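Consider the single chain below, provided in structure tokens and representing the form predicted on its own.
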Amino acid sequence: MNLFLKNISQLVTVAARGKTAKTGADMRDLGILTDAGVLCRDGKIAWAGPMREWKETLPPDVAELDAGGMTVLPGFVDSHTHAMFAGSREKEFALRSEGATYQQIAEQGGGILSTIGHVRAAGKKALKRQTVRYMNAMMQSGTTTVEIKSGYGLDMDSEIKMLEAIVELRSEELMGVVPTFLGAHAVPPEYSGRTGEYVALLVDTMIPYVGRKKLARFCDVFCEKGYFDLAEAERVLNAARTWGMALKVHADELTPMGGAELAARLGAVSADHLERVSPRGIAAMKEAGVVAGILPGVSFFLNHGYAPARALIDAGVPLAIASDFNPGSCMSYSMPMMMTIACTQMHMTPEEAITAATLNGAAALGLSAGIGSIEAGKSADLIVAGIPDYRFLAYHFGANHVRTVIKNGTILEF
């Protein structure tokens, strides 16, 4: 489809101008424009500018959509989810409620390890058909490209189940789908005491066969005490890489265990989490360009504490916010909701948090060359909000203000 937005009230590029990411006070210019347009041609925006400068007859292949009182922005990024799952945890929320911690739930056989038996019994058409629907509402709520790990099989033909479901949604929804490799997420029940083998079967027999398949964009590794400690996340990582994965590192969440200074000096793209990560964490991380991917929705959610987002930001390392959706510690997808948490509890600001949840978003994927900004040669994913100004999103909290997803050009049924 060939698209003409006109006539929209503010339209909040977000633009780039060649950077890969934005930092710093960077982060809050949204290269806004009042009374604009959008041309989206052949899946891509031809055209964004004020209205007074659009001086073309529209072609009769071009459709309409005016966006008069409207706010125009680039479609979000999920950069960090595990939306692909079985079962539910509402269980372990109730225990939390009166007090059980995480980790204890996990002591107890909860946490990752209650996810694992109901993903193994499940086949891979009842994976693809819950997950299309949570990537049908994430679209509602404006995401348009989402990362989706595997980690819920920590076995060889549950992880491999995960992957290509994962690959098959990416080729037949209309949603950007990343594939990431997260067999180190914990360690299977049957490997209890016995890390090293587990590891020994990730680096020997499941990262080549996901190297060979090309299963994968990345490869996660879920760094933190009680699951794997820096020597075996790096062994693990170091194998992904020969098999031509880039890299991810889920890292400093429960305590400062050196995840980012690994994922600064492995060249990850991303380290997210980090709840706890060190000023030399902070510093290694700028140093080598590792976006920050921050998740609100977690230490909202778990009630502990929030990752250094001021800090980060003012560091100079590229920030980008994602909903970390899951089952267990956050059963949310709404990237609106993860910046009103960002703003009210972790002291960013409006232009910060939009910048996080779709350039920088983009970024932490690789991929912000042709997502994540509206600007002439990217893809043309755009949000038409209902709302009078950006600064709504986070504002007005609780509510879907999304009024029209465009993916690729195209305006998305539901």
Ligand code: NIG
Second form
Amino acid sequence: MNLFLKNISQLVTVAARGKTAKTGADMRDLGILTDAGVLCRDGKIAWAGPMREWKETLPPDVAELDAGGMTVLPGFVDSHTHAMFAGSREKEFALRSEGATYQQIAEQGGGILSTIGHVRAAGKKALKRQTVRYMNAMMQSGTTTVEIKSGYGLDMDSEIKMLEAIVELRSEELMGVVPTFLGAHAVPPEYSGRTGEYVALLVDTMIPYVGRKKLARFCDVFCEKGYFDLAEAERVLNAARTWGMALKVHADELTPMGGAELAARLGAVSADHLERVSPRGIAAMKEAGVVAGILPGVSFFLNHGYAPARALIDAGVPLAIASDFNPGSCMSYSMPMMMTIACTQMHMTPEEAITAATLNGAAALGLSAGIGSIEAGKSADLIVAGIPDYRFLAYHFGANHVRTVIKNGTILEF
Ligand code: NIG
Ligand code: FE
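Just the form predicted on its own so far, so send over the form predicted together with ligand NIG.
The next block holds the full complex; its first chain is the one shown before.
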């Protein structure tokens, strides 16, 4: 369908002007146009500019949408989620409210391992059904592209079940879906105390299968004390690279392990979490052009301290914000909520938060040539928000301002 959005009060283009991501002071440049229009044709943006420069008469096959009083932005790119899971962990949430920590709960058999039990028992159809429900809700809050990780199966059959389900959703759903293999999310109970043997299973059996069947664009590892150390993470990531997967790392979340340095050394696309990243890690990421995937919702939900977003941005590291939506460490997929936390707790500006949730999120998935900003030639992925100014997104928090979402030129109204 072809569509002309007209009379937009504020058009936040986040124009990249050929760059793959924005860094430093450029993150504050949102390329805002007032009284603007956007023409979407065949799922792509054909034109975006001020109304006064629009001279053509619209052909009859173009629907018009009057966005007077509205703010239009690029759809959010949620570049780090565990949105496919079964069961829920509200009991752990309650325990944490009384002082238990995420690690204590994990050591007592809760945490990731409890979700694994539910996912192993679930059928592919049920997994897909629950994930679609969440994806629809994500879209209603403005997310148009989502990365979804496996990692709650941790045996061959269950990991493949998850990845096949994610890949099927990619073709069945309107939302953009990027599958990531996270077989190295935890050591499954049957390999307890035999991490090396589990790593061998990943490297020798699971990764070759995932690679051969092209079930994942990325491979990720939870590099953390009690999970996978640097050497184990490196073995997994090197194997994934030989099978054509791009790399991501859950780095320096709870323990400063040097996960960021590892990501830089291996040429990972992103290193995520980074609550405990060191100055050396920041310098290495800058040098290697690794995107920092910051997850404000996790720090908020687990109350375990925030990643040094200011230091990362000021050092020139391209920074993305994602939700990390999962039943344990962040039971929220609201990108505007993540932006509010980034502004209030991490001293990011509203402009930086928007860039981090759109263009730089796309960069964290290697997709910024096609999505993440409102520029001619990119996918028509847009949010129409009922707010007079883009700052309301983060400022007026806990409310959903999204009125209409456009994905590949298709309109979804809520
Ligand atoms: O990114 N840190 C490791 N993995 C997830 C948490 C998953 C869970 O608790 O179920 C995360 O925070
Ligand atoms: Fe995560």
